[in-house]
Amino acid sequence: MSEKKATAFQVGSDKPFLIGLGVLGGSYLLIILLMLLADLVFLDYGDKPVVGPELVKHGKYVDENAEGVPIAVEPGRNYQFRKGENESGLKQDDRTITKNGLFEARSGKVVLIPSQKNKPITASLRPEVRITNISIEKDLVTLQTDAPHGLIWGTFIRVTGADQSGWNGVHEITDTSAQQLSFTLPPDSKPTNQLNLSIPNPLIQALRSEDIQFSIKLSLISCTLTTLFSLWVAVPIGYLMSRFEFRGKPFIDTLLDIPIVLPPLVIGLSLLILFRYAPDWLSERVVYQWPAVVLAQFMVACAFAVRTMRVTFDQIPQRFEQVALTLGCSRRQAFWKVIMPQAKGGLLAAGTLAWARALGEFGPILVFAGTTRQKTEVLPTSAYLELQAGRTEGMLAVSLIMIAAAALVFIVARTLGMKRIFA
């Protein structure tokens, strides 16, 4: 019986393992990227025309022999067309319009072309309004339109094409009715006989809104205060939990994790119940006031800062501190001269995480501070209020401001030397 020849040991290929890691990790990164791209693409960054009432009567395409739905229009006037899911376009004489946007009517009739019969009409056709009268009383301008424009209180209007200074630009509408709108001009502006109107994109409207400007300021101030308070608490607690063993340490460790695992709404409710037992003078100055915003943010953000600082101190060998103690340094001197210089990266990481976490805090603020305009309104609650009002584009504009602010903070932090922490 012949003996089998010994074969050399062969190491299996690492490619399947690495491909699996790439697929799992890449899918998560892809979802994040697609979310950000969806937010950026969904928002229309162009100005919208000021349009009048809807001209298309909604119903069903029932006539199989008809070419489409005829719609009477005014020759020489601009119309805003939006193609629906059940339409292939709009026919005007020998021209077919398939793209959304403004077009000029050449004749007195256009035909809405259906793509499917017996389906509801989903297209839209609205005339662009014309200015019929411009009146100025002191610095207040009132424009009269030839059709109802549908603008609401508190929006902005962009003026272009005026032949006098002070007119062109974005103006806040101070008053509006079905066929009128008013805004203020800079002092000593001269009358103009011509101008064009458009509605600025939601991002510009959000940045120009006094409510959003207040929420941006309060968010920046409250997040900065929250970060300072969080670091003030996180450094000693993180150092204590990293360097010392004592009775009750597991209990304290568990207690520090509670703000992380609890639903944020529960934290806000717990704070609200806690201040029911506080003195009236304290409760009145905190609950539903701006200090409640800072306290709500602090209760959640500080927990992340504590964890980060504990990990930072764990990574610094205790031998450095022991050598400093043997050389005559006190515990305090060793902490400030030996430990803290090596913990700068972790301190920056903890501050950045606390700031970013405070910026996105919503639940505790909603319950404990409320959503009062120009009082306790921060960016997350601004997005909530925009959604409640049905202004999806306004909510998305506020969300983009938050994304930009958070990204800017992380870029600055990385530039200042946090690469090793988040590498």
Given for the second form:
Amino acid sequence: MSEKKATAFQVGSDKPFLIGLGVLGGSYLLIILLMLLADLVFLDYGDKPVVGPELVKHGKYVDENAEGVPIAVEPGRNYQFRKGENESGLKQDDRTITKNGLFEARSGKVVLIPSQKNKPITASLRPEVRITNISIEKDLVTLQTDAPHGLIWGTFIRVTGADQSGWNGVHEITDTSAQQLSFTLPPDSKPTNQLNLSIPNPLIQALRSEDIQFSIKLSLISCTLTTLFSLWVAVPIGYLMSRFEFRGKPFIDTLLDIPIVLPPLVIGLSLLILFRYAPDWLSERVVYQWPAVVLAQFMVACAFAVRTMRVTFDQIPQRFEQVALTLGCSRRQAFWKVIMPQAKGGLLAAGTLAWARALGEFGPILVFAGTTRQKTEVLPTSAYLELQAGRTEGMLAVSLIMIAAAALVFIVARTLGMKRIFA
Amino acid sequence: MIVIDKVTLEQGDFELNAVDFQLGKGEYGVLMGRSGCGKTTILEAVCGLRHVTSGRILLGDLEVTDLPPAERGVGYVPQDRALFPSMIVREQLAFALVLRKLPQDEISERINELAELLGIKDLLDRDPGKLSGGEAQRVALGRALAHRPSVLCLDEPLSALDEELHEEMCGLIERVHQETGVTILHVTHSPSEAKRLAGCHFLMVDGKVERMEG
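What would the structure be for the form predicted in complex with its partner chain, rather than the form predicted on its own?
Let's see the whole complex now, leading with the same chain.
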């Protein structure tokens, strides 16, 4: 044997450790990606038909001997079919329809086929609403429908297939009754005899809504203000905490962390109570007004900015300032000429963090600023109001707007950061 | 000239009591001592970066004990060099001069002079991150000399260099000393390095500085 064992001592394989790291980290990353993907996929980007009342009486018993549940339909009319838990499809003449969506009725009857007999039917079958009359008076269009359309005032409708200009496009519904709806057209539009209606996807609904437009605007402005204020405060505090030793420093350190540790809702409540002691002229202008939104966001976001700036300054050795001082700088000059140029990356990180934090802030705003539409409504408030109204899709649409805004700021910050590194 | 007169310093648990020593004008002083004995602390006190509890520090004819570092007329080269990462070499050399609001042509003239002296002409437009150890040391020296300080404080200037560079830098610092006539206080823990350098040698033991003869 020419090859001898080098040593008797052997160390275990690194593989399980490395795989463990990969699996734990990877699964978290996967969840993040899947979560975002699910949001994007779940939203139905296509238009939906305007449909009338439900034709299937839910919970209807299926006769054991029958082939399925017969429903009377009108030949030539479009129907929207959606499978429930107990349907394999729908039969019309000899054809079986298994896909959800619109289909055209050929004869006077369709049959819902249960996958299990003797169990209630839960499918949905609704006729597409047809327009029976179009009238226009002083640019106000009133449409009559042959069935209740279920649309509500303030939502948006898409018109297609009209042969006059000004008609096609998305319009806000200004008035509705069960079988009638109105919207306005640009001045001097000519009457048309034909048009099709559909409901645009929730994202368009959200972006078109004046309430949500306001909330996007307020969110962008308040987050930017919050970020600027936060950095304005975080830079001096971070520098002070990083460079100077003084009595009571541990106490102040703890104090700075309170907004991070405290439930945000409590911060909102504390602000609300604090402003009870403020003079009337001040609290009238702040509480339940837009400044309350900024203040509520600021209280939380700033704490994160302070942390980030403190770490940033901690990582810049004091040596740089010392050299700058011997070269002829005052402390102020050393700070601006030598330290701040090195803290740019941290400043950017703190700003991004504060912005993102402010964008998502909801609890303190709810308590301290309220949820008044067109006044103190920011994007999280919009999402909450959509949820309250039972519109999950609307909430999702608002969430997508927030994701887009956050992604935009993140990408801009990263690009700026990259430039700094590669320049 | 550097005069340290009964200087007492406190820094946490560390204390230096009544340190005394003198270095004549234009002399090259080498301050030796073990790691952690307080050499750097003394250097920093000369530069004005440490608060002196009692005693006096004189640079030239000027009592600087309570002056801010900016007004002491010292050049400081720390052990880690601390070149400003956000500035190219030229800006580092110009830094002290720009602060003194010198006209642009005087600044460029001085930069060329320094670059010539230190052999860093080709490095003027480089980022400090892309310099080798020896190059960075030259730039740090140049930055500290730009405003023609009366005293140059070097903290372990040769410790991070390999043997060949070590010799080269020794030669360079000596040349700088001869050509500028600046008073140099050079701190080192290495007796062999001290032996290599001419000038007055000081040894720091138990918080006292003694002048070594010979």
